[in-house]
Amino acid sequence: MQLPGGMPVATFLRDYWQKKPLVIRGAFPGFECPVSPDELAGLACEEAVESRLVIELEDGKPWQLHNGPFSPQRFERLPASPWTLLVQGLDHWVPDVADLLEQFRFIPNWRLDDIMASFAPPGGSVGPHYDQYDVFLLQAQGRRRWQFGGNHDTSSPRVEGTPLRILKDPSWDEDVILEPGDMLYLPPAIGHHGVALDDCITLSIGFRAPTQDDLLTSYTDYLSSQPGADRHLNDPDLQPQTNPGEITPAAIERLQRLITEAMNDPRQLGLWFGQYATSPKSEDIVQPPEEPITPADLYDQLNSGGQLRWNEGSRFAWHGLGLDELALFVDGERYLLSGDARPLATLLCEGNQVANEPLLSLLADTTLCELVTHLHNQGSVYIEWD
């Protein structure tokens, strides 16, 4: 396996992933951006699309943030001060952009987040800052100057008067200019500042990094809905105590045992995490088709040359539960497969375009054909024609 640009994946993961930045020249030779600035502005006017405008100086205030959707007239009233338009989840709406994610499958599906587009005229940027996730910054149009370096956290000095985490007086280790097709990898907490030198589009391939708070809150909510969650804390071995106000070590031990038993089930942990990790970012992303199809229709269309493809905003993963069973997770739902049905899960999760020949072989099984038809009719997959 190789990164775009040719570096072996094993080398990248060993030497760079979550360790240090990497500039990859010619990662995508001859790259042409799948969207234009006008198309990005059009998407930013849509209710279902998450978008933002960052203006470097507005009414004397630094680095001001405005959230979309925007009216077309808003783009006619942009200030002379440098600005940047951000469109989140571009891969959810543009299949050609979603296809870029196939170049990053050396990272597990559940870690991939989405692709954000950043457009700026000359001088535009979102300011010097750091993020808490891994990101590949692909130069898609124009040139951008990147300065980066240093590890930062919540104690790092910030510019006041802005809702953004703008670093105050940062120092940089590297200073590079990226041309179309070049790419920069940045680990979490590395400070960086990208300034457009021309009309410039950068595509940010970001990776999910849930916090401990998010994980614990979601998992305990899940456990609370499982059978047996109404079990009471009991103490049949209660002993007399000198002071009734004391919470004794024995009470804490019983409490710890009850919580540990609930939390310590690897099967439940795997089932929860698969659903958590594949939940769509927005309810607007996965929508059922106008006309549902039958299993026979699905099979016939695939057999006639149709290509099964993920919804651009859908998430797929699987987890082995034992020698003969695994769980397929699609858009926050789980499906348990055993025996000869298991290869369907691994096939569906390999990439956003599902290999037709092995799929048709599996869909000869009526139950599996019904499952894939269900995924189609809920909007997680669709059939694409050349």
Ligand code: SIN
The other form holds:
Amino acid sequence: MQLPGGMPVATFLRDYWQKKPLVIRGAFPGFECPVSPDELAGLACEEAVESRLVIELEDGKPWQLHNGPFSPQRFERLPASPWTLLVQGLDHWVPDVADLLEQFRFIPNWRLDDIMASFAPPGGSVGPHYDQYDVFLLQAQGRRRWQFGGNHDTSSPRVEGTPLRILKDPSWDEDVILEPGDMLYLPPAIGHHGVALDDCITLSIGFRAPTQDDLLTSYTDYLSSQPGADRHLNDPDLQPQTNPGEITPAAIERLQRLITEAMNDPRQLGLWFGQYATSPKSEDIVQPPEEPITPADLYDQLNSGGQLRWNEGSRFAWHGLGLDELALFVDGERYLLSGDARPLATLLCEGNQVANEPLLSLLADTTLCELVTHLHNQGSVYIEWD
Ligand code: SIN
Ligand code: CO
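Structure of the form predicted in complex with the ligand (previous: the form predicted on its own):
Whole complex next, starting from this chain.
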């Protein structure tokens, strides 16, 4: 397995992932940006699309932020000061952009977040900053100068008077100009500043990693809805104590036992995490099709040249549960599969275009055909025709 540009995945994971930046020249030779600046502006006018405008200097204030949706007229009165338009979740809106994600499957599906696009005229940037997450910055149109380096955290000096976290006087280790098709990988916390040299589109393939806080909140919520969670603490071994006000170390031990018994079940953790990690980014991502289909229709369509595809923005993962069982997770729901049914999960999770031949042979099983039909009718997959 290789990265775009040819580096072996094992080398990248060993030497760069979460460790240090990497410039990949010619990662996508001859790359042509699937969206134009006008299309990005059009998307930024849509209610359902998350978009932002960053203006370097506005009414004397540095790095001002405006959230979309914008009116089309907004783009006719942009300031002379450099600016950048950001469109989040572009993969959800543009299937050709979703296809790009297939080049990043060397990182597990559940770590992927989305693809954000930025458009800036010459001089535009979002300011020097660092991010909490790994990102591949693919130069899609025009050139951008990237300066990057240094490890940052919340104590790093910041520019005042802006809602954005802009680094004050950062120093850089590297200074490069990226051309279309070049790509820069940055691990979390590395400072960076990318300034457009031409009319410039950059696609950020962004990853995510939950915080301990997110995990604890969500997992304990899940556990508390599981059978047995209404069990009370018991203390048949209660000992006499001199002061009734004391919460004894023995009481704390009993608490700890009750809590860790619930927390220490890897099966539950796996089942919960798959649902958590595949929950859609926003509610409107998974929309049922206008016409639901029957299992027989689904089979016929796939048998006569239809291609099963993930809904753009839908999330797929699976987790093995012992020797004979696994759980398939799609958009926050889980489906347990055992024995000969298991290959359906691995096949569906491999990539956004599901291989037709092995799929059809699995769909000969009525239960599996019903499962895929259900995924279709809830909007997690659809059938594409050439
Ligand atoms: C940009 O595309 O201009 C900014 C992306 C980033 O710095 O994370
Ligand atoms: Co950034």
